[in-house]
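Listed next as structure tokens is one chain, alone, in the form predicted alone.
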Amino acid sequence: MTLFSEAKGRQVVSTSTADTVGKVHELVVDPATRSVLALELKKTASGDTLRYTDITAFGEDAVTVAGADAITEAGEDVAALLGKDHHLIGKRVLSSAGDDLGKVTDVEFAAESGRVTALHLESSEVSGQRLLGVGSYAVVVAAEQ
């Protein structure tokens, strides 16, 4: 499992030049399915966005994409996601039951699919199958049973 804080700043390496195409900025989360839709790019010349099914692999050191034209302007459904307001980290996180858990610490996630796997709290972990919503104002995930 990897966490966010340690996949932003990653490179991104095309595996057909063996250049640096980019550097990962921000990682776009997908509430609806529960996983990571793209990354946000910084340093690139053909756009600022990586959709995670273009990625060929996320490994320890760098992502790896077939070539820089995997990169490219956000496309409408990456675009409704970006920004601030949905970023998880540093949110609050309320349960579906109206309970304030403590605010989102890291986002761990499987490297291979991009499945949120926890969220991490200042003092405990909630599973990303428990995940939501990501709005402005918090994060929310489903009460537990």
The other form holds:
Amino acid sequence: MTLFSEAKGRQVVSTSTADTVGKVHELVVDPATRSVLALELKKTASGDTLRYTDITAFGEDAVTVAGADAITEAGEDVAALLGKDHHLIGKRVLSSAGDDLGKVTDVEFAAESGRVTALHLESSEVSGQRLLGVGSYAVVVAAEQ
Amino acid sequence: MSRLMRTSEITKRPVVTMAGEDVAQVKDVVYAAGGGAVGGFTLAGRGLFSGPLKQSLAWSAVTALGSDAVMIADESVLEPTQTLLDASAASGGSGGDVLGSQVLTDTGTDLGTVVDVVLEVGDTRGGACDVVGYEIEASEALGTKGTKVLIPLPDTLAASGQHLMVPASAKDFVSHDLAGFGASVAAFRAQLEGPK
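For comparison with the form predicted alone, kindly provide the form predicted in complex with the partner chain.
Expanding to the full complex; the earlier chain stays at the top.
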């Protein structure tokens, strides 16, 4: 499992040229699929978006891609999830029962699939399976049964 | 499990969609069915300078009423305020404000004035949101003049906007905090129904 805090700042390296083609700036989460849809990058020539499916590997020390052309401008689906309103870290967590559970301190995801496996809160942990929505006000998770 | 809440705790609470957006906040509670249940909420916008909204929230559209937010599926469940008020009036809701009313027993004793309304919120969608009691500032009759106490209510009661009539026995089921109040409400209602 990888944490968002560890993933940010990781280099993106092309396997064909061995060049560093960017740096991970943010992870774009799609609450509908409960997974990382794309990486928002910094310091690239061709754009700032790398779709998770275009990644060769999300390694412990670097993210690898086949070539720099995998990095593009954000498509419509990714663009809709960019920006502070859709970030998880630092946001309050509300259960679907309307109770405040605390703030998100970190997010854990499976490097192979990009699936969000857990949300770390100040004093608890919520399974990624419970994620329902990420909005400007709160991250909403299913209430415990 | 259902929970007890004061209406004063519900006003200003944010109305949040399952997508995590705060689309409004609760302005006032609208009562329905003779004042015995909550019909819905009128809303105000979020933020310092936003005023009342033209849209309201019917209780049937509320997914959950929690201690920190009122949850709804999405913004489309809001309806024009007039629709909610009409529905409430049609079911016999007074719409009148009970705060400040004097609570009188049917034997003519003044128990105090209403300072808050206590609701019992069912936890599943489709459950009712019932008025189960009032918080009153006690009169001398309760022996604790000036303190705030909770009194349970029968399912229906007469209210005029000035007075609320309760059975004399309500006095025996007064409690001092919400923790013990649920049991008081149940005991009081069981006693009103009489032996089965």
